[in-house]
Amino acid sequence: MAATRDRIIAATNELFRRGGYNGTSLRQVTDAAGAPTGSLYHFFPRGKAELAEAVITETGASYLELFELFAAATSDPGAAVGAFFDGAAETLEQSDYIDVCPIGTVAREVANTHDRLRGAADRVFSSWIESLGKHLEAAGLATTEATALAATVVAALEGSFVLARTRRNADVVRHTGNHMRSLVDAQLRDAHNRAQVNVGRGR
């Protein structure tokens, strides 16, 4: 049973990524999955929004799983978040510029008018948002400052996959990657040197 609850979720998935939460019907959801309608709302019993709102949080949890993968393998902050990018970015090619984040494209269309989506998408993003920022923090800044660089990266993470389908150039991603682990460098730099300097007056 467990293989055929992921079997949807992995289609509604894909068909998200295609064509976006009211792109896709939950017909579309069986065919692609291979599973009867009967299952589908075993598994989600109140139907469309029940199941896109397990997509949003199981997708999200994937996400943030691989982040701290990249962020495992490194001791900066900043190499991680600029591989991030660029994974992103490989992937974007590789399937043919495909939306790589169904989250963002979901949260798009039902901010105004779906609010369990919405909030199902903002404790996503908060997670990444939380997650980077306590490595960010780790590596030397005040909470708030990682707080706030932390929901700049995801935002321009998020910016940058619209921009790049839109021209079909995953350069975008990288380009933008390159900047924000520039801009993370700079202000791990400069929370160094306030602490130097800190430590210099005898605080």
The other form holds:
Number of protein chains: 2
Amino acid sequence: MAATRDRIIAATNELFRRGGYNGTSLRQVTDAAGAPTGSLYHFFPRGKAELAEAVITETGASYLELFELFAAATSDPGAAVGAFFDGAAETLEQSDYIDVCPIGTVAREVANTHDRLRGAADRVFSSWIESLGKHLEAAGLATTEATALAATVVAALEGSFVLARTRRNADVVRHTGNHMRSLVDAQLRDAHNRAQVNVGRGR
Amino acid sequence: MAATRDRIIAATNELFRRGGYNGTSLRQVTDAAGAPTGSLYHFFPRGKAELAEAVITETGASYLELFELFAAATSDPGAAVGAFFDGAAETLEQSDYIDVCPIGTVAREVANTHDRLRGAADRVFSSWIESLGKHLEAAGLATTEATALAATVVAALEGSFVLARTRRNADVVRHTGNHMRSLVDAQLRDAHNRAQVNVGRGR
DNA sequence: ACTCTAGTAGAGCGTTCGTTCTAGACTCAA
DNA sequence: TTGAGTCTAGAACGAACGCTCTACTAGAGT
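The structure above corresponds to the form predicted alone; please provide the structure of the form predicted together with the DNA.
Then the entire complex follows, led off by the chain already shown.
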């Protein structure tokens, strides 16, 4: 019976997306979750930091699942990337530009002050990069190239959220998605061309 | 004699880069600047928000100048973009991964809660995009393409800061810079090819 | 029927927050 | 020398912060 815990996590997630870590008070969390302080400290004995760590880890895992869903729908990584950006843009517009991703916000905010939170966000980003990287490898990229390109895509995704929130306009997310798609396509084309040349040379 | 005002701005800039808006108290600011509360409210009568607005605007302008410096050094926008990313990576490493850019951090944090700060950050980002966009136009891109590509580059820059801070490793900034450079180069190549075709057709 | 644990409930702790306010010090024109 | 204006200095305010603490309730196990 962890319904209360779930409500606390969900409320914190949404509040972090709106106001970040330091901008969200536990009073807001308990009010939004309809849970008393006692329950909050029952589920998260180390307090706010432990709650934030759980939100980052659990949200990160669910976004990883979501991306895998997009990736499973096609063997073309460029298309999956483009679709993911488009979905994020839609979400932004429908939520009055509340941040799509609490992880990036919190990570940037507390990277220098809360090392455990930084570590949790690091693990989440790494899991995303690894997942996308594997799909890029499967499509023909070398491991090093695939990882670097995956990191760039994640960076562009997070950065486009910053701009979209600031301008209150999600088009930048879509445009960035298109650019990432053509970048992925170009790198895959290069890799295939190189492979062809090597085959032609009897390699 | 606005030396005190300058010290307050500089201290706030650095503290924002470390802890963001809500994570920085005015006590920290006055301590770091060696200025009493009275002086702070003398120069910024509307308090913390006005101070933050000034930091965003002034830092934004100085980064615009910095980019123009990189851009003036070459007629190749791709090279300027790459060099700018490399410079940022260096800065990150030399500063123990304090954020390079207080604007992105603050903007993402308070976009939903402080509209004036959001507006100030919006103007700064727009000025960067406009500047890079003009250089891309000068190199042969159409206005729409140039603006969209410039926005993607700024997004990738901001996003790579998030990842670099979180991983405590600036390589992602360099890799993203390389990818942005090749993206810019590819788009310019496409534009020139299209122009050639049109000339060949007597257009 | 009794005990034990999980979870609910919220008053209250010490601290720090952004801000206000009063008082004093310096500069320079009149 | 005076007076006005600019800037410095920091004590003090009410509000809000994260967190601790004690008391209570519900239900499972024996």
